[in-house]
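Presented as structure tokens, the chain that follows is alone, the form predicted on its own.
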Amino acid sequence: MGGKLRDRVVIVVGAGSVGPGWGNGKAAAVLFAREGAKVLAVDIDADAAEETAGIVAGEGGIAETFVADVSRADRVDAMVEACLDRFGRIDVLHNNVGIVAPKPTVEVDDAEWDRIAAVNLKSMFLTCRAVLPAMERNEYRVDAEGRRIGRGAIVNISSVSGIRWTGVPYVTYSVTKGAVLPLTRSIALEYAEKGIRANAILPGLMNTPMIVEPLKEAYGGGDVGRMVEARDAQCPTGYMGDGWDVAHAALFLASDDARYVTGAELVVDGGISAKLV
């Protein structure tokens, strides 16, 4: 157990995993708890949220669950109320929801566009909007040098697909994840003087449970092993990252180690966005 988030209350949205293994949100929730946070593990899948909370409890940490479709404002408001009722405050919001559907632009219908925009983008707006008043009520912390340290931190998960082509046509994912960046930047600048930081993480090609079903056809003709090989080959490192790489970046941005970091876009991609081709 560490102490970077000792006595902090963290909401992790998308804290479950869609399949066996470690997704970004699941890894982040467990890592935050290991660093002393009290975690509200939020997911649309009750079993997935309970699995994450069970891991935390098994390690001696504190985590409770809340089931919500965070594209709905009423459920987001209920999530915030539940966190305040259970823990009394909100110090960190970690937004990790996202769905991907590879498809050529002309094959995307209105309903699919609206669904992915609601999950990937609207949910982040709704959760940020809902937690900001609670964060404003937090007291400043004071460091050993007498400087005030902020009242809250927001960490939003975007994607390098929001700033570059990654080899697969998924306009819905690229557009919605790209829009997370100005959303985060706007909140960061609006709330900087109020002691609330907001930053975004841009994962690259990651090996998480989320990629298996939607991407195995696009990359590997239905073969998961071939998909992994193809994605590994795209990365300058020769291999994809995983949920823990994103979780450690999120821990940095959520903690006082990043007390002077806001409005930033932290790329976690093994160098892929630096490639020209």
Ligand code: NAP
Second form
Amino acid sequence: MGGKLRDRVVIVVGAGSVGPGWGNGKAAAVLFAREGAKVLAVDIDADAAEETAGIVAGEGGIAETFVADVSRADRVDAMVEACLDRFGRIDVLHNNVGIVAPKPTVEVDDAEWDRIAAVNLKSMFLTCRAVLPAMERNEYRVDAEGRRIGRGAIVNISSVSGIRWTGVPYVTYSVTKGAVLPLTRSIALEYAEKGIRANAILPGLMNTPMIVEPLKEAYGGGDVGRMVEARDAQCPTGYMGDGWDVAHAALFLASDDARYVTGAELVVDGGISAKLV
Ligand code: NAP
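Beyond the form predicted on its own, can we have the form predicted together with the named molecule?
Let's see the whole complex now, leading with the same chain.
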């Protein structure tokens, strides 16, 4: 166990995993706890949240669960209340929820546009809006050199598909993930003087359970193995990243190692967004 987040209270939104293995949110929740954080594992799926909290507890860490659809303001407000009731404070918000539905633009109906915008973008606004007042009530901390450092950190999970075409049409995903960036930047600048940081991570093509069902058709003609091969081949490294790559970047941004980092867009993509073709 490390101590980069000792005594910090972290809300991980989307802390479960859609399938077996390690998603980005599950890996982040477990890594944060390994670094000393008390974690509120929030998910729409109670079993998925319990699974993550169980892993943390099994390793000797502290995690509780809360079930919420974070596209709903009343559930987000209840999540913040629950965190304050159980742990007394909120130091870090890790916003991991995101859903993808590949489809040509003209086939996206109004309901789907609204649903994906609510889950991918509105949820991030709602959770930030709800935690910021609690973070503002935190005291400043002082580092080893006597410098006053932050009262809170927000990490929002965007995607390289918010800034680049990634090979399949999913306008709802690209647009909402792209919009996470100005949301994050706005909060970073509004709160820089108040000691609260906000940063975004842009994962590239990652091999996580969430890609299997929605993307196997578009990338692999329905075959999961072919999808993995196709996505691996797209990456300059020759292979996709995984949930731990995102989790380690999130740990950096959540911790005091990043005390002077705010409004940043951290690409975790094995170089794919730097590539011309
Ligand atoms: P995941 O396995 O789908 O886990 C996310 C969890 O969030 C799931 O348990 C899911 O529950 C839950 N969730 C979905 N909608 C919710 C809602 N409205 N309220 C509360 N919880 C909700 O995905 P992951 O691997 O942890 O990572 C997902 C994030 O990484 C997304 O933001 C995604 O856009 C981003 N990302 C992934 C990649 C990639 O290639 N894997 C690339 C770039 C960015 P259900 O299973 O019930 O839906």
